[in-house]
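Take a look at this single chain, the form predicted alone, given in structure tokens.
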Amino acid sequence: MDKVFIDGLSFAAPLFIMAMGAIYSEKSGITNLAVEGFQGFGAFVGALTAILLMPVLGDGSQAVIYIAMLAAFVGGGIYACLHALLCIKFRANQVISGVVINILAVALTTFLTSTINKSLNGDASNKFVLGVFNRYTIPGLSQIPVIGALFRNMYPFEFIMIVVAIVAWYLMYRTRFGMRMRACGENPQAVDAAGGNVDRTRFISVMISGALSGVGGICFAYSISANFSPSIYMGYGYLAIAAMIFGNWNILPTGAVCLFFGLAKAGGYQLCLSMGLPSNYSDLFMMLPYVLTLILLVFFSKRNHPPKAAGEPYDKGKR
């Protein structure tokens, strides 16, 4: 059971930060199916930064990892500008734009990874080998029955995710920017009438979405896969979007859904091991979060209330 909590939290934390990114975009009125692409491109930038710094700072340097996270934050934000530009400036269909952004990210990062590897070491591999985060245990809290497992063998990014979640919640619900952003998703005409800049607010919100997704991507690369490769695009972005929907576009409920998905994924894998099934069955059990998504859609889809203006290009002349 302890293993389920430990692995579940390590999966839920990056998923949560990506879901928060999706919330920021959609709360501003921009439908965001591009989380998968933001995640992958941000992870690519972070992984490339790590590969370039390893010979200088050392392969085992934890500083490399934190710099890679910062690079992923910046890379994801910059890549998100493409989605923002298409949806806000050119008023493209936001769903189609998100899908295209995802496809482009897979093709572009795979090509760039192979090209860079060939130029660096002569091997046109499509992956950057990164290693994993060191794990830590919190004395005292780790001894609490049942929930103490949440504080054992933790990745450092899990602490960072908690801080980021608090900052993101405060920015959304306790600042002028957050109030204006949420208003842009409900009634952009009212924001414009009050002197706000709808396009700029939405553009910044989409960039925040990309930046957070990029951090989530590099955390997955440094924990689950230990490398950056096309396997980073495993549907995690869409799972984050599902968590956002089930959380009704609110940060705290979305966090609970992400934890539920993480525990389901880890629980399924541990169940496979405890039953002594062959390793090829583990992939079947790893599908559990996606199966749960389909089931939850049946029961909760009618209760969801997305932002009223989400998916609609802003038209100043509309009242």
Given for the second form:
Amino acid sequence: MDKVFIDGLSFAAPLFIMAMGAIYSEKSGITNLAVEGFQGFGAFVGALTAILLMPVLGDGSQAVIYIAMLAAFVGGGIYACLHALLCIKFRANQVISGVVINILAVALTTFLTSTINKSLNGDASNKFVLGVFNRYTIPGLSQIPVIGALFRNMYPFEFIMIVVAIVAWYLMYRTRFGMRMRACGENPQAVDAAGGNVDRTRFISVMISGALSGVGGICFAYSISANFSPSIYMGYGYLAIAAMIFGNWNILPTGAVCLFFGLAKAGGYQLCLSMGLPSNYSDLFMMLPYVLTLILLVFFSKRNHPPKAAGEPYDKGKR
Amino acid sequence: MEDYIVEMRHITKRFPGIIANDDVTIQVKRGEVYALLGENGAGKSTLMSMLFGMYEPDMGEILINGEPVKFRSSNDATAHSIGMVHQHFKLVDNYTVAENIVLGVEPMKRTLGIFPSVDLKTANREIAELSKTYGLEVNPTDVIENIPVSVRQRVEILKMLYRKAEILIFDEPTAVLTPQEIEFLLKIIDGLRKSGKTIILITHKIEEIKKIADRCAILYRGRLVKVLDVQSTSSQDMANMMVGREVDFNPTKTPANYRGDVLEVSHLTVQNANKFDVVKDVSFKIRSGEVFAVAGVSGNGQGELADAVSGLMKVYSGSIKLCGQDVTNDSIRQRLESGISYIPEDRQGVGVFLDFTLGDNLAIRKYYKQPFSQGGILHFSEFENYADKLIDRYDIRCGQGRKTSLRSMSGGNQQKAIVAREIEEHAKLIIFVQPTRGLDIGAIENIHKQILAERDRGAAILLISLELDEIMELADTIGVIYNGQMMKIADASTLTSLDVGRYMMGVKEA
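What would the structure be for the form predicted together with its partner chain, given that what you showed me was the form predicted alone?
What follows is the whole complex; the chain from before opens it.
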């Protein structure tokens, strides 16, 4: 049971940060299917930074991990400019742009990884081997029965995510930027008439979206897979989008959905083990979050209120 | 030298296919109500959009307080104390009144002394004060989507005042309001003038100008016809100048000549999405050659009544018969084919495909029939011939003929296109819902004539209107609806508009 909480949380946290990225983009009025590509590209930039720094700072250095996270933040943000540019400046169809961004990220990072590996150590592998975060247990809180497991064997990024979530919430609901950003997603004409800059606000939001997704990506790379490879494109980006939709584009409910997904995934895996099924069945249980997604979609789709202007390029002249 | 707060000199603005403004010069004095009068598409809104910085003029100059200015965006205009209430409100539906007003000029505070955040408490307080000062009652914490249109308009006005605007532009402010709300708004405008603000009012309603404006500039097809003093000019003269010809306010109506029953509605009840009865046990008949007008205050079930007859809403109980045939459960197409034409209230949403061409829109009721379509293949030459015929016959003005997209046409011409399309069906029953809403005098006159011509041809007309004048002018029989119930059905000659007004308020016997 403990294992379910521990694994569930470590899966939910990066998913949440990616979903928050998706929320930022969509709340500003830009449909974002590109989370998958953002997180992969961000993870790539982070991983590349890490393997370049490891010989300098030493293999086991935890400092490398934090620098890699920062690099993923920046990398994801810069890669997101592409989506922003296509959708805002060139008024491309936002769904198509998102899909293209995803495919491009897979192709580009795979190619770059093997090319860089070849020039670094002569072996054209498509993996950057990274290692994992150290884990910590919080004294005190971890002694609480049942939910105490949530505070045992934690990855440090789980704390970082909580801080990021609070900052993201504050930025979205309490600041001038956030207020204009949400208005851009509902009625950009109103922002324009009130003297705000719709295009700039949206551009920044999409960049924040990419940056947060990138951080999510590198956390996956450092926890679940312990390396960066094309297998980072597992569809977690899409799962984050699903979480955002169930969370009705609000940060807190989305966090709850992410936690639910994480527990479902970890629970499914443990269930498979406890039933003594052969390991190939674990893949079947890995489907659990996605099956839940399908079921939840049936119930939640009706009552949802997506940002009204999401998906529509802003055209000043249109009445 | 007069003290002009706004001068627009020799302004010319071209759009593809049309000249929206052609060498227009206006001069507005400080503290007056200056009206811009003109038909739809005369270039009033374009002119004001330039003053508000949304477009730049191709030629000419703008002076504010005698200083030449160049506005690149509405921010520049705001900085020069110009505010505008747009015809389509620019409000964020899920924000509160206060959030909408402060958007763009948010008051800030520091949470915990460090983190900058929007100070909604101060905003709420300031807006409550402002709303009291100018008599514009709003609750700062109400969410926009829950408040009626007239209150949303107050929010727009407060938005300008919050930004300390001195020059206030109103673009067709009364188009969305009921008569009582219009009275209230005109009082507000008068109050604003007394407090020293300068007001520019765009409108095509002459009564309003008569009531409130000091001076009035008349635009006709992009050109300035005349600037005149409102007090010393008659309404008839203004109307003539605005339309460019003599206007006939009272079309001659021939005596009614009823023939057999066309529509028979009995015990009709309609429920809305929340299972609430919005039309309750309504029964009436319309004969061939009769205009049956439904009068009522907006939202009393008249829209749903029309939707139920046309098939857009399901009938809960009761029956609808067309020439003796029960159509209660027929599909929309079956009803159209058995002889119903429908001119809906929401003309852009239900009446047309905004992004289709005019030609396609005109043929949309016939496209699947011979000769427009044969074996599933469309014959575009037929579409074109038909469109050209209708454009010519109904005088639909459009920049690029049948290839014009509906979106780029003025509201009056969109409505002309719908009316042309529906009348060409030569239907037994024609439903008009608010057929002249938002249209100018010329277009209203035109539509009224067509309604009467169809009646004389022998069609049964179901007219639903919020304009009492329109009903009194056109109806042969009047039915007054209140709270979903028909309060009174009587021959129009036996009712005065005062009587009808009383029934509209729910009085049982006048």
